[in-house]
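The chain below stands alone and is given in structure tokens; this is the form predicted alone.
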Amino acid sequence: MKIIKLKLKDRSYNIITGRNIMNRLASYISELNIGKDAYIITNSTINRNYGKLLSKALKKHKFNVRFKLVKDTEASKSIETASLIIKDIANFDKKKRIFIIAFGGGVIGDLAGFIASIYKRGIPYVHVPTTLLAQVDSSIGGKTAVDLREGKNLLGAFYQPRLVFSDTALLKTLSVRQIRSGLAEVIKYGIIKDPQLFGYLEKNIKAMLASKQSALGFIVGRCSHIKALIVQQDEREEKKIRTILNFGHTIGHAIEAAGNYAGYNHGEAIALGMMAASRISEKRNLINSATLQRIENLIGEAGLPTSIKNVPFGNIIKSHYRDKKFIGSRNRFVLTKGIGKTVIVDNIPLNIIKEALKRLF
């Protein structure tokens, strides 16, 4: 088991990383003192694989458990669900003292802490991740949100969890599909901060998608200590450090939008977006032929999409000017300057950024 300490002074909490270590939440979430009142926002596939197992940790130490369940789609992350979560929530929270755990992915970790943030103005929670993606990047950092019709996280607030705990363990009944989802988070890490993490997925990429628990195991650690890293330095993202970690994302996210969420998931547009990128990139002399093909080549191995099929052209381009990184009509991209490196560049022009994108049809 691995503690890591994300300080952030009167917010700051722990990430526990480890394998097999479900038995031992409960105590840590005594100590921190935050109520024995657990609301459990979760999905069906998650409750029935997991449920009985955190159900019997929580309630080994005295604590009383509700369980809500939610659809595991992108369409969960809305205004209208957390309404009737937080009405449920409501009803629950009498002569109690609650906290919420989100016990999912990276929709029920983006919907279960934003309503934490917005109930009485702010109450505890706690994330235990389910999917790679979210034990690598979407359970650390405190970003929390919901979609509109407008755009991908367009509603939302920077809100601390009291605790994050990645069990490995609990990845083990995913599906190749959401490893490789997961994956390409991972890549990004290596391509904005770490070469060493970088050459270990060359070397390594067919062990995780194998789901060695070994390898999964060194990947969350490492990207968790990552994150926790930047995030203490810019919290809010007013530095520019945290930018970084939206490498891919601009294009990422329209392209989940552009296709109504219904298309490719979260990681595999991300995947398309660094791709994009990263040719936007070497279009900036940025980087050489050399590593683009470096990046091509790993989210390829990877299993990830590396061309867009069925999102129009133009849908993606319109898409991306909702892009919470533009000022004004100044759009902002992170791009790479080799692996391990980046830079933040405002105004791209927009003839480069349909010329890279153009590239993926």
Given for the second form:
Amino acid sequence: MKIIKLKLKDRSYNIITGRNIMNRLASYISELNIGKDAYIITNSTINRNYGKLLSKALKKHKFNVRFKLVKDTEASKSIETASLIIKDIANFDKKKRIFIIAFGGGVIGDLAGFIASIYKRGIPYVHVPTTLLAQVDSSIGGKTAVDLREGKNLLGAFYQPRLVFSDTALLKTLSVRQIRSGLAEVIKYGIIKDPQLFGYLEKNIKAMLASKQSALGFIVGRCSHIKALIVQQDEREEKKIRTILNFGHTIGHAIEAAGNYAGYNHGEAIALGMMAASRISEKRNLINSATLQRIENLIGEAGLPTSIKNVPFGNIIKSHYRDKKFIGSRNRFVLTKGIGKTVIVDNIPLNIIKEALKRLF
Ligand code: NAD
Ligand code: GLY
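Form predicted alone done; form predicted in complex with nicotinamide-adenine-dinucleotide now:
Now the full complex is given, and it begins with the chain already shown.
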């Protein structure tokens, strides 16, 4: 078991990673002194696989538990779902000290964190992430959000959890597609910050795809550590430090939105976004063609998409204007200057973006 401390003064918390550690969750929650009434937000897939395990672990330590299931889709990240859940929490909340457990992937985590941030102006919440993507990325750092029809993650707050508890044994039921999706964010960490991790992935990608526990344990620990270091330096993305985590996300989010969140999943879209950002980087002479090739090869070896199908080019260009990093009409891209190094560049001409994107069709 590994304990990583994310240091943010009075908002500091532990990220605990390990294998088969669910029986230790309740004692870590007890230490936080956040109450005995656990409101668990999850979905039927996760509940079917692990609901009893979580319930048993909490009840053994005399927690009251209430499970709330939402639909297993990105559409659950909506203000309508949040509103229904908040009413349910208010009904449950009679003479209680409620805290929320986000038990699921990034969809559940973003939604549950958002609800925790606004109910009674903020109640404590704990992440128990169940996807690779959530364990390496979305559960850490306090970005909470729901989507609007107008764009992804447009409504949300920075609101830190009190604990992140990642048991890699829960990943064994993930489909290969979901493992790949998480690997996209892991590749991102290699490109933006960690050449050694990138090299490790190049050598061990098959073990990852086979969900080998030792490989998963290594990357969950390593990525959690990198993310904690970044977030504690720039919690609210104000100093151009946290911004680098958005490598591949400008075009990636646009691909997700242009496909109405029904085509490519988050990791797949980010993989395509990283391909586009890397090509723009090469075009700007920030990387040479050999580095571009290494990035493209790793994305391909991970079984992630390397070309775009069934999402119209024009819709992606239209959607990319909604990126939260836009400052007025100036866009902002995170580009790579070599494996492990980034640069933030504003105002990339539209023709260069279009050219990079066209090469993916
Ligand atoms: P997800 O939450 O939709 O989960 C993917 C699928 O895996 C779902 O069908 C889910 O039911 C299933 N699943 C979850 N755990 C399982 C398990 N252990 N076994 C079997 N199936 C399981 O998708 P995701 O990729 O985890 O998250 C994507 C979301 O995360 C997007 O909405 C994205 O915007 C968000 N995100 C947020 C941040 C952040 O910093 N807050 C960062 C990255 C992504
Ligand atoms: N996933 C981007 C961030 O947490 O900042």
